Structure formats: structure tokens, C-alpha cells
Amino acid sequence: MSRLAPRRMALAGALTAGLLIGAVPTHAQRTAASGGTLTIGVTNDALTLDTTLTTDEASGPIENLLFNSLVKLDAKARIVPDLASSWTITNGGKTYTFHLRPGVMFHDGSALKSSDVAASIARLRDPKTASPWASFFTDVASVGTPDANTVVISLAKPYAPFLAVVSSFLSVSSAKFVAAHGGKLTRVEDGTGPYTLQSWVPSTSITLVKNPHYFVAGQPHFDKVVYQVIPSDASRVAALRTGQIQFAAFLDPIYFPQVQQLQQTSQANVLHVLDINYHMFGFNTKRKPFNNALVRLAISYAIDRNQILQAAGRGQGVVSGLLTPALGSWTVPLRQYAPYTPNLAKAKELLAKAGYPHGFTFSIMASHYLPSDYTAAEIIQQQLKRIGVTAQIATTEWGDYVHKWVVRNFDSFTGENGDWTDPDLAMYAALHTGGSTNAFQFSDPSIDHLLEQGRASTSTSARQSIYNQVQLKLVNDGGPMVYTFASYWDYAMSPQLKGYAYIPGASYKGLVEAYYK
């Protein structure tokens, strides 16, 4: 889940520490050939094609090729035109005027108009939609459409990462199409993207076909893209070896050696990328005992993050806080986090002070769909025994996991969260009182105040200071999450696949320019 960085603002420095194993030709070196079918091996079926509601990692890869926003992130983490060919920022950073490309068509053949953009924003912000991304648009005061090709978004106050927000969380659909389907877009789509939905065989495959009216000349190159559900990582490695699939992403580090072996035998090129997401152990702060910050802090002191990284991440990553090293200078050095040095005596002292001298029992929701996070739950279960706390692992099927996360039906859970490329995107919706992705139901007025200051400030140095305070307070005072580590991903692709460029937070969008040698 992630995508962005404002046009003329250095938001993240080095966004990703990546190593390309096997050279990918530069644009000048290659000649794109059109045609053929790209088959992508994925571990799970998508849950929805409704981008306003998507929170799972299985749906995003499909949506990446179906929809566009006003602006987008390129492979160098710069905001560049998408549906908007240009834009201006006026009125002290409160007015954004976007000029739409002429001649853009939706998949149903209708023309894109400014009213479609306005309707997409309104639907995302509508409380009835219950979008997890609505919190990022709370400062939108109005959306004007002075003509069919112009969108004017007025903000109540300056919002530094607004272009990043638009790039990440706004996808434009046909207003007429949405109305015709009563807003039920789980299995249908009418985007403007390079591919259009042809078929969806549940738990088996999703097939997209080339959009002949795509607004970027010469793109896309493939006639068809098939997302083939192959739950087993070992089977996906084998499918790459035999050519059954030509692209796959691997998160479970157990399989990294097998993926690297494909590279060594010239059966695949591999991109080894430090993710901009972080792994964590989160609490429902409305449930006892996690409504007590001292309990949360005690658990933080009891956790050995290095052990979790080695066991759950197989050492393929780095110990991390709320902001990962991928966000560069925004990230607070780990040495400033007191609980990052395990201290069982301190943990027991805090539990006793909180009224739990003999510990307590609770459950950890975990899904095998996230193998590293399931293993992390098992490691945490063992580590907490040392302070008299009993954790019971509630093994949860992926769809049920997402549902329980949405309705806040858990004691705690292990999982991942997105940093995106700006601290506001990483923090506000997840940590502000009433935030749309605040599954922790966390509320702290002092944190709220800092987050509001951070998103309103246009000074990079002032924002740096604000977000440093937030990070330190959340870790050292017992926030709603225990952050553990950031992991690597391996993206493996056929040696015949050329032109792919990794895009932080929207890795499958880079396939728009891919082609066969």
C-alpha cells in the first residue's frame, strides 16, 4: 500500500535501498516490442477492485493497472503528470488547479471530465463510503469544476503533502458508471488505466486486456496481463523456472535463496528492495489491558526486535521504528528509543505499576498470508512468557483478518503498515483520534496536536522537528504499536521481460512500460 512525493518538495531523500541483480536496459537502450501475454504469479486473490476501500496487498497490484490519478509517482520518487497534464499551487498553498489531459477515455468509452474527478473525491470523502483513506482529505474545503477540463481543489489550510496524498489515495472512476452500479465496485471497474478487466475467476485468476484508447502513446505493450493465483511460494519459483509465469514478488525470506538461484542460473532477473512498509505488533487500545500505556510500554521493553528480525525476517531486513530507513532523514535513529534495548526487569516493573503484577492473557490475530508476521506472533508469544504474559495466537484466514481489522475486532495483531513517502501519510490516518485507518482506536491529544501541526507546516525543518517528537513519544511513552522491522522484497522476472522499473508503493504500476525482448 504506498505511492508518492510532491512535485518540487524533497520528501523522503533516499526512498528505497534497492539492488538490481541482473541489468535492466535503460530507455535509450531498448526498443519496445508489443504483444504477448504477461502472466504474474500472486499468492492470493484480490478482495476488491474498489480503490476507495482497498487495504489488502492482493488487490493493489490489479488496481495499479486499471486506474489513474491526477498525478503519480515515477521510479525516481518524483510527482509527475497522470490524468492532469499540469497543475498550479496558489493562495499560499491552499488552492490546487489541475488541467486534465484532453481526450482521455474511461474503459466504457465515455470521456473523462472534471466532474468525474470531483465525484471520485466526493465518494472517497463520503462517510457512507467509509473509505480508510478519507482522513487524508479532511482539509478539502471544496472541489470546483469551472470547465470540463479543469479541477480546482481548495483546502481549508496549507497541507504540505497534498500532491502525495492525491497520488496515493485518489483513483478516478466514471461518475456515471459508479451511479449505475450503486457504488458497488468490488468486482467491476471503469478506470482510465492501461488495461481493462476482462474476466475474474475467483481464487484462480484475474485477466486484464490492453486498453486500446490508453492516453499514453505506445503503451501498454502486452495484449493481456493475467494474475495467476499460486499460493505456494515454492510453486511460484517453479513456475518462473519453467516459464509458466514471468513475474512474481516474494516477501517470505525463506524463499529468497531459491529466487536468487534463478538469477544465478540465468532463469530470472531479481530486484532486491528494502520495503517502505514496516512490520509491527498492534494493540486495540479500547480493550483492557491495552488501554493502559504502561502495559503497552512494558511489552515494548519485553520484545527483542533483533530476535524477531532474525527469526521472522530471516535477517533479511533492518530493525525499524515507525518510519523506516527508506524515508531517509525523516527517520529517528534507533539509539534514541529506550525500549529497543530489551529490559525484562523494567517490563515487569511497568506491569506491576499498571496493576498486572502477575501478567494477563490475550490473543494475537495473525494470518499465514503474511508468513513473516505469523512467525513474529510466535516469537512474541515466547518472549512475553518471560514477563508472565500469556499470548494465544488466533490464526485467521486473510479475508477474515482484513474484516476484523476494519471492524476493530481483535485484542492485538501482527502485520504491516505503510510508510508511503511522507510522515503525514505514515502517521495521520493511523494515529490521529478517529483516523480512518486507526484500527488501534488510539487517542492522544498531544499526538493529535503534533500531527495537525505537521501537516499544516510548509517548512521542512519544522516538520522534521514535529515528526521527530511524534516518533519518540510513540515509542518511549507506549504507543499503540510495537514496531519491529522493515523487510526486503524480491521481485523476480523472466530474463525476456524488459523495461520494468520499481515504483515505491506501487510496484506493479511499473509493468505499464514492460515488454518482451
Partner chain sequence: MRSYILGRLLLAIPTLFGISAVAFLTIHLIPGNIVEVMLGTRTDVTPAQVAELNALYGIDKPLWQQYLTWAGHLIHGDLGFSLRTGLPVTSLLGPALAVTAEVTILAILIALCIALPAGTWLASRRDSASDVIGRVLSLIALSIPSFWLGTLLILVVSIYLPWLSSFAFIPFLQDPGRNLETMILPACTLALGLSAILVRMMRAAMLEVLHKDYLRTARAKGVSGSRVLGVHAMRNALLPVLTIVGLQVGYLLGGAVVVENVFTLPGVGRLVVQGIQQRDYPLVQSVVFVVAALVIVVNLVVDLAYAWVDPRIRYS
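What I would like now is the form predicted together with the partner chain, since the data block earlier showed the form predicted on its own; can you produce it?
A single chain, with no partners or molecules, comes next.
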């Protein structure tokens, strides 16, 4: 899916160093004022509060403030304690022992116990729950609760991104509450988060109120948080101007000038931050001529990524590889990517070598649901004419697009992909032979081997080297995707809103420490 709940993307920031914005100074926390209502303008109503079934972009921001996991990301995108105050990793990376924070209470006033954590993991993994996130916990062999404050998770084999997975995909709910509701948690919740659900008016608003039992002293600061559904970006800009909302996120670069104008007139403060998704042009490597790596490489040389960024992304982003600069040190510098300098002569040479000296005709599947990617398809169509390749754009409704992607019925497509929070999550399912999101049907034994090594290794430097090799190989040898650019997000907020810390991929969690001044 092109856009996922920010909670899901939290992981992508785990290794990010370069995107830290507005970390809250300690003295600000001490002097933070309490009270007031924070109204957030959101584009869609949430679909569910059941975190095991959340895949939409609207539910995550609410769940961010209702639930906790064992660990979380901080503003510097490091894994830090959440419900677990500490943890140890033993047995060669196969055993994780979490020590729970004492005195944590659920919204209903009952105390958190290790059995609640175990039950939350069990529910997530239960086939009856049908959670799309269960596959991340496949390697969990057992969950033990030696005492009320200790959780021991044993893995069948080492899995390097496990903590990042826990921070993004596991939310802890009261086992008693879940049982009392027969596991139907779409409209109810009993988390441990800083706010608790007060009311939900479908298609209109969701109101949360302060959790008096929250385990971090002095937090949260607002009495109430209201998620006001305002679908139109232009209307959300107007609502910020009139002060009817105090926080809103914008992805469509068309509205960036209006948002930034609010800053110029002191009506809002704006954070301009890089997304952890990347835009790309993907190929069906089982179909001719894209079964030939030389053809894919030729197209990569023929494409001017900067032009695509300027036209499709309105210049609001950066040219990017598979891991965007938001992933910090995991990202390979662009200068190491030979095809990132357009070279038509080289492209034509490669095409001739591949047996297509006069080019060929193919189709690009594109959806208006992803407007930037639709425009990107149009630009690519024009650019490929220069090497004698004719692309026909197949305009496809979003549901149809997903269906064709699922059944692998396309020549090529433009779209977005996510880096999540760890290179393994960004690459394994998408590039490993038979991977569930490997719609390209790409298969390269050497890449498979590297991905398996990267997943099993517990050494950060070894992993760094492995994923560098993968990135370079994928770009310089003609991988299944041509990566184009990563976009910016604009987070606009009232000038009175202070203490907000942007956490890449979990931007609404940063509101826990926010307050009015």
C-alpha cells in the first residue's frame, strides 16, 4: 500500500539520525503548561482501533496516543524503553527478556501484568485474528511469563530487526478487556497510552481525553485531543488559519506554498521533513523484455530522476535510492550509483546488447490514487521516447491496481514503497525470491543470500556492509525497480504549540510531550 499508518512506519525511523527535529529540551518538559484541547485536522476517519487489523493511514495516528508497546522509538529514532523498562538479548540473539515498568495501569484502572503482554502477542499471532502483521512474529517460538513483571520471548532463529518489529507492530491491551469484548476491538480500547477514547462520531471526529493513570509523570499535557476529519487540504489550511485546528500533516506538495505562507504570516509553524517512503518504477521480471537485466539497466540510465522529482514531486523531495536519506547511515550515497547520471548513449548501447536496438513497446500501470506516481509515469513515458522505447500508460483505479499487483498482471508500474524501520523490512519481502511483496517476481540467488545473512546477523557493522552491497547491486546491475525520489511532508502547527518532537514514521507519538504556551 502506498501509505500506511504512521505507527507502522515508526520502524523506518529507528536508524535515522539526520531527521531529528524539535527534540524537547528537558527544562521545557519541567515548565510545560497543562490543559487545553488540541484539535488535529485529519483527512479521513479511522477505520478501527484494533491495532492487529490496522492497515489504513487514518487509524494509526489515534492508536499512537492510545497504546504502548514494550519498546518504542525516541526522537533520535533509537529503540528506548516503553512498557519495558529494560531488556536483555541472550542465546545468540534468540532470547529476548523484557522487564516491565512497575505501576503501569490500563485505561480501566487495572494493572499491567506480563500475562497481558503474552496475551497480546498470542492474539496477534492467532489465525482467528487474521492480523496482516502476524508474519513478523512467525519466528516466535514461545512467550514465557516467569513472573508478573517479566516477559521472555524465544525465537526459533536470530532475527535482527525484532525490537524494531515489536515497537511498530505490537500494542499491549488488557487481556481481561479483550476477552470481555470477545476480541472485537474495532470501536473500543483499553490501552495504557497517554490518552483514552472518549467519543467517536463517525466521519466527523474522534475525541480522546487525558489518561489520569499514565505512567510518565507530568504527561500528557492536554486535557483533550480531538481528531477532526477535514478531507480537503485547502480546508485544513483554512482551518489552521482560523485557529480551528492546531496541528495537521500535509503530503501533497501542491499545498506546501499555502502551508508555508501560514508560517510567513506567523499563523503556524511548519516542519518540513523527509518521508521514509520512496517513489519507484517497477518491472515484471517474468515478462519480456524486463526479464533481461540489461533492459532494466538501460531504462535506469535513460531516466532523469531529477526531472521526475521536479515534475511529479514539484521539487519537494530528494532523489533517492531504495533506502531514503531518512534511514541515515544505512543509505548508500547517490554518487555510487552509476545510472543516476542520465546517459542515453549507454542506455541505447545496453538495449542493443539486450537485443532491442530499435526499442520496444510496453505499458506502465499507474493510478490517480497516487497522483505523484501518475505524473511520474507520464514523465517516464516522455523520457523513454529518447531511446526509442514506447510506453503506454494504463490508467488503473486503485482497487484494480492492487488486484493486478497481487496477481502480478502488469508490464510495469509506478508507485511508492516503504523502508519501514530496518533494511530487512525494506528489502526481504520485496526482493527475496518468493517474497510476499515481491510483485516483480525478481529472483537473484546472490541477493537472496545477502538478505538471509543480513537478517540473521547481530552485528550492526556486518549488516551495514551487507545492505550496502545489496543496494549497489540492485542499482548498478539492473534490479527490479528504478528508484526515483523521496518526498517531504509538511507538519503545520499552531505557534502556541510547543514541545512537539518529530519522530520519523510515528509523527503523532511526538504529540505526547506537546503543550500550549
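Positions refer to the first chain, counted from 1. If you superpose the two forms and keep the largest set of C-alpha atoms that fall within 1.5 Å, you have the rigid core. These numbers come from a predicted model, not from an experiment.
- Rigid-part assignment between these two forms: residue 180 and residue 313 end up in two different parts.
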